[in-house]
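This document opens with one chain alone, in structure tokens, the form predicted on its own.
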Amino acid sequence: MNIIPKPVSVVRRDGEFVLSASTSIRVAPAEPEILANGQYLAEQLQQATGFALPVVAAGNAPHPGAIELTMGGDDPELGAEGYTLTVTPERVTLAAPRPAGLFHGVQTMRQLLPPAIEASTAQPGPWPIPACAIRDYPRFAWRGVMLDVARHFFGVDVIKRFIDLLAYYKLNRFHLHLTDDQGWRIEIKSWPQLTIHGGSTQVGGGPGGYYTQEDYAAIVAYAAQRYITIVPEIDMPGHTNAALASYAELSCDGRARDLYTGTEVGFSTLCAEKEITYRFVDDVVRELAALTPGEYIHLGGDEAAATSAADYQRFLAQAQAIVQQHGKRAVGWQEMGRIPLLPATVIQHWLVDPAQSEATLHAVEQGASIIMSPASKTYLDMKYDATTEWGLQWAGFVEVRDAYEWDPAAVLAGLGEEAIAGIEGALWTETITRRDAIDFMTFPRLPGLAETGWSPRAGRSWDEYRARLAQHGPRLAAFGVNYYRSPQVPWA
């Protein structure tokens, strides 16, 4: 029972159901999502299965030899993700309040089967499930990973595998660093010159590359049958310099910049004192809003150190208005916490010098929720030791057990749970090229950060994580993942 994140409740029986080609799957009540959970199942058991199990609607009684997915009851602490998943010989029952519930059972189940069942290819077999009985419900709403590509530029294909990866583990944020000094990686059709120009290049040189607005909604829509809401972040008013070489009229001066290949910070700035910079900002948010259904659109705000502490202040006083207009939430990073917040804003810890953390708790203060990022656990581009070929090291090395073994609520004092939305890791990319390099930085860390997300603290040991883990090395492989074997990890 290696499942990952642990759920509250795990009851073993004896026995166990085996999946078979006369298998079917069956749905209640049959409507267009839950029939879609139903088939995303099947999809996902016959690469390796070779079944084509049928998807059909639930008879009254209960049918033996099925894989039942039923919604239905209000049960409060299950929410709008919790699920119960009952496996005996006969059936496999997973029942939920919610959609998203019945998906995340589904990768449950996925892990109690053996782990060559993510293959991309026959295999031989045979399919066991054992008999058991979960309950399972998250202990923080926002689960997520947020992912660099204005440093360096990843295609939708590849987004789209991570995104897989990210709902594997139950994760259901996934924040796309979009824009940055480097880059500008989203169209914007009232902006065309952002991607064409802003977009051209990337860390080092290179072609960069962009995402046309329909690219961007074939993530949205990918990610959303995922039950992962995209969070897109257009950082301002630092890391602007990919927009201020493509507009030259956003900067004080009126000169467009140089494009930029480097991985400095804190050099560029948007004009705070321009009317233009806020029809710009209008205008982005405006068109980014329309394309993303989820309600938050993260501006940034961090290492702004070319704006002044005025500017910065009546920049981001409009910029969080902007988007509260155009009907979404503004996060910020760990930065926005010292200037006045509009109610729904919430804001990302990050940094790892404790004489910084008044911004987060002055956000508190605010009434802002918290979303817990500290470097030196959450970010997958550290290394994890002095031999790790790619990534940085200036918040420390990190490895899978400094990863796992945090709590979001006592990384700082005065801030209670109550006050925590969640926990996000990141990967940054400016040493990171290629989608191996992205594997290896994201796992086996992400499975760790996704069980201190979902799992309750109590009941939880780095060893009797790390045991669990291990079982993951397999599953991992057969997904094609090239994973870092931490020898803090006995592999399976």
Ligand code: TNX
Given for the second form:
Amino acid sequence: MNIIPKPVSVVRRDGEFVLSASTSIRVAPAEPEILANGQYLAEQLQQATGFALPVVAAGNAPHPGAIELTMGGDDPELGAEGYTLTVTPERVTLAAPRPAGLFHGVQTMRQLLPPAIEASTAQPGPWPIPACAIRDYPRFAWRGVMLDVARHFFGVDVIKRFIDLLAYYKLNRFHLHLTDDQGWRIEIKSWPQLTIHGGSTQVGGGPGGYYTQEDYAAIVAYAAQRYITIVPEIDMPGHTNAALASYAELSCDGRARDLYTGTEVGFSTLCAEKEITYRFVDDVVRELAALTPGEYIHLGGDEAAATSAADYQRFLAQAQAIVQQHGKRAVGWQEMGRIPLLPATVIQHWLVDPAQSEATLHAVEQGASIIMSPASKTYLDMKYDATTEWGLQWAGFVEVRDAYEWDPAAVLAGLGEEAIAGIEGALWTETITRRDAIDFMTFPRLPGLAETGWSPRAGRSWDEYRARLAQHGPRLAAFGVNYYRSPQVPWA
Ligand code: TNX
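Output the structure of the form predicted together with the named molecule; the preceding block shows the form predicted on its own.
The complete assembly is shown below, putting the previous chain first.
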């Protein structure tokens, strides 16, 4: 039993259920979302086993040889994402009050099967699931990862595969850093040069790229089928050179900037004094909000070194209001905690310098909830050690143990469990040019991040965790993930 994230409770029983060509998947009630979870399970099992398991409506009598998905009941402790999973030699019963709980329970079921279940070609089997009783629900509601597609651009296929891997570890937020100095990656129909010109390059001068609105909608839908909310970020008022290169009128001096392919930060700013700047923000947020069913639009607000304090406050006060006018909640990086926040705004803590903590604590005093992304624990672009080929090291090396062994509620005095929305890892891509580098930097730190966000604080231990993580090596290999073979983990 090497489930990651570790469930709230697992009781091992005698015997096992063995998946076979005559296993059926029975759902009750036979509603579309429950059927969809049954279909998703059947698809996950089909490639490696070769079985085309039928998904059928459950009758009244329990059916031997079946995997049953049932939804309903009122178990407040399980909440929107919890589930119970009971495995006997006769049948598997997955029950949840809400569909997301069924989805997470399916991930647990996959992890109870042998690692070869994740292979994309037919494997010999057999396919036992150990008999057990599991009860499980998350500690935090926000369990996310950010990917920077602005410094280097990654296409829809890379994004979908990444989403599949997030889902496997029960993450439920995918934050896309869509714009930065080096590139604008989301089509905005009312400001077409943003992508035509502003999306035409990237760090190091490559061809860049961008998502059409149709691409973005496909990503949102793919994530939604996996109970993952897309959190799109338009970083403002700094980190905006690509926009300033596309539209001269967004700069205070009215002069278009050159495209930028370096990696400095803190040199660009939208003009807070101009009316057109707010029309621009309104158009961008309006188009993005219309494509985004999730509650949140991330406004960035980090490292605005080229914006005066007064302009920063004026700009982000209006930008927060614009987000609310379009029916969304704003998210901002830690620096935004210094200014007055609208009641719904969420703040993302990232800076490791203790002198910067007052920005986060000021947000807490204003009643904001906080996403914990301390760079020294959660930044997936930090090198593991001095030999790591990719990444940066401004927040120190982040080995697999560092990424696991920390508690979100113990990072800052004055920031306790009740103010924490959850946690998020961040993969900045100044040095990341390829999918295998994304894999290497993300895995195996992401499973530790996922457990930190999901599993109860009590009972977590690195020694116990690393033995479980070791057993995920063959699973990640079966997925084709180029993971880092950390010497801290006794790999299977
Ligand atoms: C800081 S974290 C940044 C990014 C960089 C990253 C590199 C944050 C809000 N801003 O602009 O890409 O460091 O690690």
